[in-house]
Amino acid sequence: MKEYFNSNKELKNIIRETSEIAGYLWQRGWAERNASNISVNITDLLKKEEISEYSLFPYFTLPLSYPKLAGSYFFVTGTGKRMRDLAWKPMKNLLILQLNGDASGYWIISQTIGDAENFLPTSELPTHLGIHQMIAERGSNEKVVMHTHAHELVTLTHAKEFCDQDRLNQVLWSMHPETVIFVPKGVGFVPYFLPGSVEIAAETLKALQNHDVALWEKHGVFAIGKSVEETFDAIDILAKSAHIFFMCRSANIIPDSFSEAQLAELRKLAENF
């Protein structure tokens, strides 16, 4: 399998793109210690690959099954791994998984049993798989799920005023034209729940039904997209809007938001992208 991964140019390009974005997450200060995790559905790239010796690969059961993902392949970041390390040593910090026939468990096919450097996928794997399952159920073509601690956006949620989805989006859309154009669905707000809990996973799925980005109160963001770069861009643009808002506030300026007519004009422009 390792030889196959090395010869698969499309897969190598996606891994290269992921390692580059991992570096950006670290540079932006959104990936302290082992914060941030990424998963990519790569089934289209590996579905023709036949594995004959499943007994060679570590196997793990999942707390839930994800029937729409049966037999699917993913690469995911490893638990405890740092984005700054993934940026220059991707295959030592991410894994390639294949789900079993009813998606109740998975093999780590980028490792073999007994490898000295074996490690597990991100602890957020159930949330990632839940989101990929939702994507499969609705038949859309997003392939990427990304979680990171965009502090500009997290800061907004420390004010009760912005723990309201409508108010939050009003502010983010009103600071910069590109936010309306490239993130037209806005942000789904998720109130605080214990990280890694069933509750926060369920609320995140709910928020991503109608948005491409879910903002967790006092924690971070989950975003979905067709590529790793596109997913990062959505978070980056939203963070830019939040940053402009805080710059205005720190300069004792009350932001002069876009008018409803200007927002309508921008939304019409967004239809062309």
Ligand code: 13P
Contents of the next structure:
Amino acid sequence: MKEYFNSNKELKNIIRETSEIAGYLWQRGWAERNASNISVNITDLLKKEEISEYSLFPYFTLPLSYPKLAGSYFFVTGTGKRMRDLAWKPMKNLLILQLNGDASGYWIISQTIGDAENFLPTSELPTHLGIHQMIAERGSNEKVVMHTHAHELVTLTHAKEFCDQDRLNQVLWSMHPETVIFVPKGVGFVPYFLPGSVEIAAETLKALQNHDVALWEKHGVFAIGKSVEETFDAIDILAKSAHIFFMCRSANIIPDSFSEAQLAELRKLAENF
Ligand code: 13P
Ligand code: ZN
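The structure above corresponds to the form predicted on its own; please give the structure of the form predicted together with the named molecule next.
First the chain shown before, then all remaining chains and molecules of the complex.
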């Protein structure tokens, strides 16, 4: 970790929180091998820093540009890195990036050219940056984007019945009251596309226009939030709903589900949260 970051207490705290949550992703069985990636917009924490040695940092061009993110700073997990390793050695598994003036490329400012431990950001960077740009366009205050292989939710997408967004949300909301309260806009369904592609990034943005979480068919989820913990919570709650659904099925119980009146009552409650 470079000197600029060492003295930044807020940054250290958020990296500590991310490490803790990365460990939970692994414990939940959602982060096999290098599965999962996290990015956090840390522009507010770093904009005061005087970073001048740009020629020392590795620079990469992006396949698309993200004008709303020009000059912004992020930390992102490294491609091929394991969440269980991030849990105890964060700076060996994540990178700090700064986008250039027209947001068509980035410097890795946590490394210098020739560092023995050079590594690259997550292969899902196009989706992460696309979502951060969407957040900037909306002017909302989410800072965190999290992708993980929450298998309880992925399992649903192996059934054609649940590749229907309305049906998917109807089931998830009707299994547990918390799901309506904390994931009120529900899940946007993203049909299968190649992971890491700009196509899947574009489809994810569409899904997140009107939903809290995007569910990638046969792959995983993307969630956004104001903190790493809050982002994890949304996925955790959805996974709980899916788990209850499968437990009912495996016990040969047809879930009773909430009535429309009960759902409406919960939605009202959600408005005040
Ligand atoms: P990365 O190791 O490139 O972050 O990929 C993990 C993953 O989950 C891809 O969808
Ligand atoms: Zn993945």
